[in-house]
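The chain that follows stands alone, in the form predicted alone, written as C-alpha cells.
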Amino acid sequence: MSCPSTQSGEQIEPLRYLSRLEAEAIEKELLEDYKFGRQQLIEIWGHASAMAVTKVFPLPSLPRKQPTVLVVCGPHQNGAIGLVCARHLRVFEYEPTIFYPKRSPNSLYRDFTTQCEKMDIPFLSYLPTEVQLINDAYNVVIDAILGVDAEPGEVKEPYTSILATLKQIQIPIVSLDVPSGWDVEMGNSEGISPDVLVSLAAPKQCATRFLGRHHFLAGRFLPYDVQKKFELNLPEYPGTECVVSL
C-alpha cells in the first residue's frame, strides 16, 4: 500500500513540478541511498508507461484492425524506457514496432534490446519521411527519444529529422517524461505536441505547459521519505494502480 503524501487533516499542498537538478537529485538518491538498480528503475518506468498507454488506447478502441504501435527510442535512458514499454505492450497483445536509429553501447541497454528481439518485436531500419505511411500503419507513436538529459538546442541528426517528421503526423503521440524537443523546465514551442504525457517519478516543470488530453504520473514506487524530503506532494494512486491521471 502506498503512503499518502499528506497526513489526515493537513491542507493538501500542490503537486510539485521538478527542475532538471531536482529530478537528477531524486534519481541519484534512489540509486545510491535506496539501492535501486538502474535496470530496476527503467523496468518500473517502462512498465508504467505501457500501462498508461493501455488506459488511453485500450485494444478494442484502436481504429485499425491491427493493434500497431510505433516506439521511437533515443540513445540514452529515455530510449531504454521505451524499449521496456514496447516489451510490455507486446505482452499486453499490442503489436509494437521499434525505431532505434542509434543503439547505445551500454550493456544494460543492449540487454533491453535483446529482450525485444527475442520477443520478435520488429525494428525499423529507417523512419519513413512520407508522413502518411506512418499515419496509415500505426495507431499511436511512443516518443521515447530524448528526455530529461537532452538540451533542445543541442539536438542533432538523426533526431532533428525524426522530430520534424513527428511534428507532422496526425495519429496520437505519447511522450515519456519530457516531450522530445522540449526544455525540461521551460518547455519549447518548437518541440512535438503529444496527446499524452507520462511523467516519471514526478512531473517536470515543462509539464505545466502540456496542453494534451491526458497526463499520467508514474511514481507510486517512490519511498515516502523521498516524497517528503523533496516535498513532492504526490496524489494518491487508485487501488493498486501504478499510474494516476493528473
Second form
There are 2 protein chains.
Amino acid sequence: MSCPSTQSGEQIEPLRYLSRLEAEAIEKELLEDYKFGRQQLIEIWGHASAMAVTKVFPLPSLPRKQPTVLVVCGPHQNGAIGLVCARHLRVFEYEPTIFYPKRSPNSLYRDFTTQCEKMDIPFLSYLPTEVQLINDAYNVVIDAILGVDAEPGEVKEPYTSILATLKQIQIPIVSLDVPSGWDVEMGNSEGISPDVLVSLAAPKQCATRFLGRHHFLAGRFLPYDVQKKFELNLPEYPGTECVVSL
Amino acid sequence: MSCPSTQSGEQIEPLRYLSRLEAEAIEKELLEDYKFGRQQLIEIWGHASAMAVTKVFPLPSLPRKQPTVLVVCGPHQNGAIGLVCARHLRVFEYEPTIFYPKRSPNSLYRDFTTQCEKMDIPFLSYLPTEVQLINDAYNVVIDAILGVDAEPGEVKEPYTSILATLKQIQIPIVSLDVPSGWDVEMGNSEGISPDVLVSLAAPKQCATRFLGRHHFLAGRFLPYDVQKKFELNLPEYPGTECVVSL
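Pass me the form predicted in complex with another copy of the chain as well; I've looked at the form predicted alone already.
Complete assembly follows, chain above in first position.
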C-alpha cells in the first residue's frame, strides 16, 4: 500500500482505524491520565457533531420549510452526545426533536436531558412506524443510539425496531461515531446506511466500510502524545475548526 | 436614549450590562435550574475565549518569531477558564505558557490543570518583575486572574504585584469577563487597560468603561428563556460562531 505524501514529498503514514479495544484504551487514557471529565468530553463531541451537521446541511439548503432534525438517542454515552448535539443545533436555529426511549438514571446524562427540556426541545414519546411520517416531518435524522456501546448481537428492543425503521427511511442519516447496529470493527452490511459519519476522536475500523457521502473527524482536543502513542496519524484540522472532512 | 433599529425598522432594545448580582443570578440559574455543569461551562467559556484570541491575534499576525502567549490564571473560576483557553490555544498551534501562582485544591480546577500539564504546556514558577522580559518573550498576555471573583479592595498578594506588573507591560492584554482589579460595576480607572475584553455570557457593567480595541461576547449557549428573563438583548452570533464582536 503506498502512502500519500505532503507537498514537500515527506511520507505521511495512513490514518489509523481503531479496534474497539483501542478506542476504549484511548478514552480510558483521556479520563484517567489526562483527567478529562466525561461531561467535558461529551460536551466537546456533541458540539463538534452539531458543527458537522451544519456543514453538510446548512440551514438554507434544507428541503423542508422548517429546519427540523430528529435526534434519536440511546441509553449510554452516544445518546448523551446526541443530546448535546441537539442542544447546539437548537442554538444554531435548527428545530431538533429528540427521541430518547430509555433514559439513563445516570445523573450526568440526566443533566444533559434537563438542559434540552428546559430549552423547550420537544421529546417524542414514540417513533412513528409509518416511515413516510418521518420522511415528511424531518430533513435529517441523527443516529446517536448505540455508538461503540453495543455489538450487533446485543441489540435489544426498542432499538431493533428503531433500527428497522431507520433502514427504511429516505431522508439522510447522520451517525455519531459508529452507525448503530454496526460492529465497531466489521460494520454490518445489512444494517443502516448513513449518509454522514462523524467519527469521534479517531475513526473506528467499521468506518472503512462506510459508503455514505461525508465522513468527518470531530473533537479537536486529542493531546499530541495520545495521537502519537496510538499512531493515529490524524489529518490537520483547518484553521480553528473542530471538525475535519476525511 | 435612542435605540438602534434593524433594517426592517424594528426597535432593538439596547444590550444589557449586568451588575454583579445579576451575573451571579444567571450563573445560579444555569447551574441549578438548567443543570449545566461547572466543568461544562468552564470548557465552553475557555474554548470561546481562545477563539476570540485567534480572531484578534491570528498566528500569521504575531510580531514574535514564536507564537507565544502568557496566560495568567487566578485561584477561582476565571483562572480555570484561563487554563482551558490555554489548552485550546495549544491545539490551535500557539505556544501558551501558564502562570498560576495559587493552585486551587478544588478537584475540578485540578483536573483542568492536569490536562495542561500533560499536554506539556509550561508553567512559570514566578512572573518576572522586569517587564521588558515579558514584552520580549510574549506576543500577548491573557488576564484570567480575578474576573468577577474579587472586588478591587479585596485584591491581595500575589495578585497586587502581578497587576502592578501588568499595568507596565507594553504587549496587549486580553481580559476574560472582567479586567482583573476592576470593580464588576464601576471598573477601575487606575487599573490595567486591556486591549481586548471577552465578556462571558453577557457583558458586566464595567464593560461600559472598557476603552480597548476589541470587545467580544463569548459562550453561545445561553438558553433563550434566560436571555429573555434577564432582558439581555444579546446580539446575534454570526453563522455557527461561538463569539461575536460587540
